[in-house]
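There is one chain below, alone, in structure tokens, taken in the form predicted on its own.
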Amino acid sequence: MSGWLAIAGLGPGDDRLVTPEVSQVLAQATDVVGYIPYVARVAPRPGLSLHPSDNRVELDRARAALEMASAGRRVVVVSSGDPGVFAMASAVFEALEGREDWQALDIRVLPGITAMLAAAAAAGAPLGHDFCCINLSDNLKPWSVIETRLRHAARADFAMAFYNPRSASRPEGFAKALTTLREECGPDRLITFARAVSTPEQRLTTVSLGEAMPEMADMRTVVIVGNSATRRVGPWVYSPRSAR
């Protein structure tokens, strides 16, 4: 049987949010490749080999998966959320460049529910109008690029969702992001911290930018900043669909 490669999103954490399509392809796989905690979410079974690896070897992981698929294996590369959102789909396609043999493989990208969308649903509808998504990690881009994007998004009055806001090794970045947002949006804009969304450890906090503290976020937190019209209604936060 010919090998294939599926790049699959496991959703934000709750197994009920894994799509039936992804569950089906995992049941057919001979090999699962991914970052250590994501591979740990896949149940072992006879005939399935698990290949966990560190988070900073995305291209090596992609190449290893493609090698296995070219050898006739049925390989699933797993990411949390959606594999096309700051995840492994991009790395796999980058690894394909210059390799016509790999480009001939059966490769599929299977979407998943992102942490951003799960967080927005838990909060209400803060992304109900135009929004953007920014990765605050400066591992793969300089802080100057992040700051420029923050300022332009704020000036365009987008709601904003932030991934990887505050790492233990570089905690100062999120403090700089909050300062930038206060400069552009003022202190009254609503900001939601959604930690470990969809898991038993889920914690949801909404405050104003003036009240927000860097310590309210970590790498398991998705942060959503509303636009100028975002407001509370009862326990929820929403952005009206009408343009300002």
Second form
Amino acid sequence: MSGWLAIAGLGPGDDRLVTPEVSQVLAQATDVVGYIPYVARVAPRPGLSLHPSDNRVELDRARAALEMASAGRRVVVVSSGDPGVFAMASAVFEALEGREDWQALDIRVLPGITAMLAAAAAAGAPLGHDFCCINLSDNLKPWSVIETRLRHAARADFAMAFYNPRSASRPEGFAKALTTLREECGPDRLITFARAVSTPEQRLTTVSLGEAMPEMADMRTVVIVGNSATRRVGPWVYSPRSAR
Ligand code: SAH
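Return one more block: the form predicted together with S-adenosyl-L-homocysteine (SAH), after the form predicted on its own shown previously.
Entire complex below, previous chain first.
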């Protein structure tokens, strides 16, 4: 039997937000590969091997998955949210560079609901006008790049969604980001902290930039900063369809 590789997004947490396409491919898989907590979301069954691995070995994990697919296995590489957003899809394509044997494999990317979209829906519609999305982790890029992108995005009046805002190993980065945002956007701009969206621990908090504190974010939080027109209506936050 010929093997294949699917790179699938599991959505933000709630099983109902896993697409039918992803459920179907998981039901056909012989092997599931991914970061430990994401593989833990896949129900074990006879005939399915689970291969959980640590977070910092993305390329090794991608190569192991490609190796299994070329040996005839039906492999699903899982990410949370969408696999193309700060996740495994790019790592798999990077592993394909220079490997024509692997490039000939049956490889598919199956989209998922990414954290910022689930968070925006829970808050209202803060991404209803033009927006951008920035990974605040400086593991894979220098902080100066993050700072430049923050300033340009703010000056262009994009709403902004931030992934990986703050971790125990880099607690000071998000504080710096808040300082930069206050300089560019002023203290009244709305900022939403959306933690563990679509899970029982979901928590949504919207404050002004002036009130925002670094501790409001952790690695399970996606942060959304509005544009200059983003406002509250009742319990909701939204960005109007037209720019000012
Ligand atoms: N591929 C994933 C993102 C991986 S990066 C996606 O498309 O969603 C991991 C970051 O995603 C976390 O640090 C956090 O910022 C965000 N995130 C993932 N799941 C989340 C959830 N349920 N609620 C809030 N943020 C989440």
